[in-house]
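Listed next as structure tokens is one chain, alone, in the form predicted alone.
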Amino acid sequence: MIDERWEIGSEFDWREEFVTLDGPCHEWPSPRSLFSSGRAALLSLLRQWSDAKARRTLHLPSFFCMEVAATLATVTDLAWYRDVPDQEAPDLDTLRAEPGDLVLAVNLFGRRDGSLWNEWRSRNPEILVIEDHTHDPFSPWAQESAAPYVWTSLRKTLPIPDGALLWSPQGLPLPSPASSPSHGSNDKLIGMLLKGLYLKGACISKEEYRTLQMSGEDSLAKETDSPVSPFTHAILNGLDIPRMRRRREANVREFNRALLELPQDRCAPLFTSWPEGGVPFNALLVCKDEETRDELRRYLIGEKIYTAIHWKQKGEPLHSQDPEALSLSQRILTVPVDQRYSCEDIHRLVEIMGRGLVRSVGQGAMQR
């Protein structure tokens, strides 16, 4: 990456860096259902549960992406129990699940482990429980999980333009994808290429890239039942999954080490340690209140750092109505600390942010 156009989040481009030549470095449940989206993966299977005379209830956690959920009430109702990131567990005694409802469990930024909906499963096997490893699909609890079902979109944290895995420990009937594969993901993959070559110093602008990429998106949110794509189906077993976790995880280490040379009083990691075996999402902050974190995330912008928001709630027509995560909803950032990014880009990250927060106190006091 040439230095004017250096970077921080955004889309994946495609980097031949992270295939191995030594065949693959993941065994993938069998049998197993991939699609094109993590989306399309759980509206399949949730069709596949449907009855035709009663609908069926799906329990999310309080914290969650809105825009699946509205996805998802189209074809089930939902019920919400508190899961809030910034707490050690969820609250299990606010699921009020009955015989035949469904329960979503989440490994929420990749900072759970299995142990406390074991027991809670173990306690209530007539409701059928989906676990959703998004956040990190190889970590132990994802690769031990003894759950109904189990699914995972591998493209939020992978190198690929879409991709979806959807299995049974328990071995029950697995949803096909039912159409061709979704015209999103070679949108997705020209844009990679085309962003790996801008980022190398090529003749590209990046409105040609961001466009497909943008365009790539739209797609696959609504081609709800397509198929992985040809590319994703074949470098799966070629991906260096193991180097891609470990320079993750050593990224948010690094990142919350040196976040705690700046003014703790704006912002803080929202955790700092993950089960072992386990590897963080991204690095998660915290920040002192809504004001704090747009401004901070508006400079960071202009530097071209692109973090994200996990997840919005407020203005959302549909939300959980549970006011701690409402509350964190406002507070929260997600900065991509990933596997594209070296130890120098970190510290280049924090320097860069620690501005930012400065800027905002001075603007802060002017405001006053």
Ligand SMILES: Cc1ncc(COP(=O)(O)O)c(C=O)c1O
The other form holds:
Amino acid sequence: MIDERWEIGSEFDWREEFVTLDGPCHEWPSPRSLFSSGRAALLSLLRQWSDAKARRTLHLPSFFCMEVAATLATVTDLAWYRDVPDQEAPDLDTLRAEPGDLVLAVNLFGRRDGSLWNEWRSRNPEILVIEDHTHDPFSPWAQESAAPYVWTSLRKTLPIPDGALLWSPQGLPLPSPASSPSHGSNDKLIGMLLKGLYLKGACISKEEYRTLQMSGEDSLAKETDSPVSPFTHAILNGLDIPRMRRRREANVREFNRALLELPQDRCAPLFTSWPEGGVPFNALLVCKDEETRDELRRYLIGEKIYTAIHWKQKGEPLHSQDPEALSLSQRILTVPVDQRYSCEDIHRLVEIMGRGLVRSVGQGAMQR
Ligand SMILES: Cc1ncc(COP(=O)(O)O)c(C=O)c1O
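If the structure you just shared is the form predicted alone, then what does the corresponding form predicted in complex with the named molecule look like?
What follows is the whole complex; the chain from before opens it.
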């Protein structure tokens, strides 16, 4: 990346440096189904299990992506149990599943391990547990899972235009994707290629590749059963997954460490430890209140640091009604520190954050 185009976050660009020439670095589960998006995979699974006579309820964590939940609500009834990632573990006493229901167990931001769920599952064999490993697809929990179904949207952490994986450690039947691929995958791939060249300094309009990325994302979000693109299918075995995981974990550690040197009154890491062998999704911050979070976010956008909110609940058509989840969703901020960034990038990012925090003290606003 040339310096004048330095930025952090937003959609992935395509980089050959993430491809290994040393053969496959990961043994994928077999059999498996590969879809274009996580939603396409889970909707296909839910349709497979839906029973017109007795509608099944899907239980979701109260801290979850409400846009995805709204899509799932089109094919099944929803209920909520308390799992808020500023707490050590999900509160499974709030999970009121009946025999025949389905439960989504989520490794939120990669900070959970499966022990509580494994125990709960063995006490509730008549309930179908589906694990969501989107935030850390290659954690020991995911790799050693014995759940009925395991699901992960690979495109959220790997630099690929699309892709979600579904398998059944218990050998249950898997849905197959439909035959027609998603147009969204193509747009996203072109967007990735153009962004990669833009960051290197090529005369390419940012607006042009952003438009493709956004239209691609819009189409992917609407997919209900499409297969993974030929590009992702072919490249999965060529990706240097261990290297990317090492980089991401080191960046989160370095970010959390460097943050300790900044004023602590306005924002702090959501968590600083995670299960052995796991890799956190990204650096997660909890701010003092919603205003501070939004101010910090605006300031960072002005510095070309594009943070994200995982996930909003206030004002969404659907929400969990859990006051603790709502409160955290108003204060949380995701800072992307994935495999794209070096240790120097992390230091630069924290230094910029520090400038904003110091300047804003006593001013009530974080201006550039
Ligand atoms: C934890 C989690 N699981 C699943 C999904 C669905 O993935 P996709 O966007 O590929 O449909 C998302 C998307 O935001 C997610 O955050």
